[in-house]
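Okay, so here's just one chain, in structure tokens, the form predicted alone.
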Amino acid sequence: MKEESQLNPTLSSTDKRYNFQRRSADLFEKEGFPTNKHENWLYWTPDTFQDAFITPQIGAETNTESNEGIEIDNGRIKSEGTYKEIIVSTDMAAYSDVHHITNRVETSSLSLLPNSFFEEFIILDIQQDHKDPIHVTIKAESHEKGSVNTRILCLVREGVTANVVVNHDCIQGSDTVTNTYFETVCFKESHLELNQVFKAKQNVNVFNSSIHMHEKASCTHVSYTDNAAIMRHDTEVNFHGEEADLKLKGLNILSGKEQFYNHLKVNHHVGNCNCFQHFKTILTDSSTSEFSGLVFVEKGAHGTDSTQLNQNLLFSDSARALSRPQLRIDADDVLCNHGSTVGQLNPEEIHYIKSRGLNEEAAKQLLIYGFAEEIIENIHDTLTRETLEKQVKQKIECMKND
């Protein structure tokens, strides 16, 4: 007789969520806590922090209606219904003939966690086109030692067009771990700008991101993160029509003993796609950062452009940079390249600014900012990229002042 699973899933065994729930405390179970004998783990351990990951979710008290958005407090909609012409649901069951939802990315079995302790599987289903930005934040608002996990799905129907911007915001100083499963889904047609912003506020946080491209279908999806006491981010990709255009861009910024680790992986199952990622990191102090790519072409998906591309700027002998770029190709006739750089600010650039009346440090700080801005520029919601402008001019002011 099989040894029942110590992983309790919080859902009724009468509950419909409760068999995917258990599968995935039982594929856990299987793979186990992820350690630094893992070849994705080796810089960090995250079983420091088993004991609040597998702690029970964090539940939040109320559930009422917000006018300021899509709000979602430690894994919970504070309303359901429409809001501006978006169904927002927790009908999980109503959604399984509509995409396969998945309950993993490969590259982490953390991911497998949201999807045995989520309370409600929240569901975000946009069906018209919305010129707006459609403004959704999750919080993680509880001092008590635990963890946070969130499961969302959002779904962008065929030939719709939207901006979406997510907001992660965390209590300074909580000992909540937030896990994160975010997937995405862009239906034949669709077109998706995907901004997500993380304010971790020295929180541990994972955050797992589940992208699906169909037919035609294009998506920019731009990520800032700064302030993480450690950050983890693992996002999987997966073509499954062709002429599907994807952009993967990210800026993070990190001091102290912060740590960012962005691990992702490609899948072009079908030919004549195209995938540029870009990711830009700055780093001072005793700061770390890694970025492990894989792009998989498989085998007959003919025509695929990929490309990977991964930029860091280190401005202290102690922060450290690790950038592993990988491409597996098993088709003819693709477009696939990869490259990374880490090193600091070009000293004749440096000059070359000064010879038009800059002192050296406003020449530094200029330079700083056009690498971060690079990224930035791609988040086309004005007010979201006026404020995080704001935050990158005052955190290359911080490290001036340093």
The other form holds:
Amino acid sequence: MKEESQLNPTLSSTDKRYNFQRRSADLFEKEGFPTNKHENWLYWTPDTFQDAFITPQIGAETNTESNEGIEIDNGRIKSEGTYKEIIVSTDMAAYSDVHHITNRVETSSLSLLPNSFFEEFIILDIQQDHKDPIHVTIKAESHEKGSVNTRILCLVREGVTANVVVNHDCIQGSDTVTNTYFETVCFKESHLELNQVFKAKQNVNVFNSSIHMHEKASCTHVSYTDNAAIMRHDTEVNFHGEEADLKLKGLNILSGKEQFYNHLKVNHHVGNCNCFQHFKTILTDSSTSEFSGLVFVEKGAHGTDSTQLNQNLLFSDSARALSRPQLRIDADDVLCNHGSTVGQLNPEEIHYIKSRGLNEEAAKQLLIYGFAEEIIENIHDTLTRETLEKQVKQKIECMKND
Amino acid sequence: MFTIKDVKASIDEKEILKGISLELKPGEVHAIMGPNGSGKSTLAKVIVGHPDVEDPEGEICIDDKNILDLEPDERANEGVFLAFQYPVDIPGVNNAEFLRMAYNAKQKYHGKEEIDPFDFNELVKDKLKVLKMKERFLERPVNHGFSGGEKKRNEILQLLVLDPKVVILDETDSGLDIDSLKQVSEAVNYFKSQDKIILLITHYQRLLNYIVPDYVHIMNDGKVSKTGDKSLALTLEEKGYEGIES
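For comparison with the form predicted alone, would you give the structure of this protein in the form predicted together with its partner chain?
Next comes the full complex, and the chain you just saw is listed first.
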């Protein structure tokens, strides 16, 4: 069961922050680092990076130029952007009415660390409709041994429609890790399109995401990961209100010795909600991916419609894809599916394309692109989608040259 | 001229085609009929260079060029087009983009300039009219989520856009309702009027009511056992394969 903060409305922001961080630290102290005895940590554990994880980089400056939009550098707000519909705040006391601020995601004790070490508790409070994308850049740049911890709470208020594009840029030294906690609350009848692009140059990147869905809220979340030595994503979804609708889509393209570990827990606390989860990975060389997803339909959450699909495309005998989609259903009258595929390109599909005049290489590239595009096409903002399509095309062309 | 000379082929080490020879002239429609397992679809596979086919022998020539040793994409660019019985879905790939890529591959093969998206759009619109198809059809992923009839019509759209010399229609009538069958047949007849070579593979006479063949060939046990005009298909409908061979 998730741990919720015990925010006391009478406390000042500093007190609240202290209590929240203290509680997170206490929980971590109790639980400790994950080991491969934990079901969610069978294939990679942070053993050699333990010191880095518990050594927060305080006050580290980035060396990058400012972009438009909201900019968060090494866990602190650098620029609030110019969006009049959004309040950017670090005042926890002003948000005592938000009951779903969590200390951790269920699948990872590492998620407690950004909640212990954050320099600023950053709140993006979207109070009015904003259909054009709100750009948020989260930069982590450090070359010292230690961790860059970022804590963000994104609130989409009742009835609000918003489109948020988050770019995660990580530039690190060999002993540096990033640990980010991104919490999203979709209030009643809100509509959110959230696109997250992860780019990391080196080393270990941990991303913890907690998503809360209230009554009749809808959210489409598309993530794309590129270039990380080790990337660990833990996502926890909680449905708190009926008739909410969440689509979670993810694409990862891995090469070299890159490793991607994707853990997902979807909790249907209430009924009549829809959740469609579709994650795809393209693997070359000696890369490794793990998908572990659990859909949990609680007793009484009737009318739940939840589907989980993980698809992996392998282009090397040394590449490895591990997939564990799981369901736990304690309610009646639900519609739940799960499945996974691991394989190579279908020779019949290659032949079909060749029979239309495209050569073997072009046919393969087209099929790989098609595989990826099924995720990217869920991004409705044209500029964001086309930018990502261009990146993916370049990445696929590089695969050809390897 | 399209000639098939003494073609033999195996699949999974089993000899399926045991010496097929045909000669098709521009503007002619040839129908190939035969019982299940007679080798009709294997013949189509051999012509387009399907990877299942092992060590094919003989010659398949467009005009005087033997294409049997060419890759499937080279054969397509030489002018061979197979309308598949079961067209493959390509999720995530836009139909218009795929058609343009195929069109440009052919242009490039023949040393011609590639077409830009705007001009290509105009070209495709004309072809859509022939098939009475809506433009939004182009924005969908190739064959993904298409009904059986839509897939067959999409094959014919590709045929009209790529403008090959030789067309093989592999059981194109299967899965089509009467209205779709008429539309597809009209498009094929339009294509026939352009002096193209058409090879129809079918189980049923009904397609031949709409696309009238000049020759009908009956295949049996990997060989052509009988050749006649369109009346042969009617006799076949009446007597069946056993009756016609006796």
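In this text, rigid core is short for the largest set of C-alphas that superpose within 1.5 Å between two forms. Only a predicted model underlies this, so the values are computations on that prediction, with no experimental measurement involved. Numbering follows the first chain given and starts at 1.
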Task: Rigid core fit then Gly173 CA moved by 2 Å or more between the two forms - done: yes
Task: Large Cα shift (2 Å or above) at Arg328 between the two forms, core-fitted - done: no
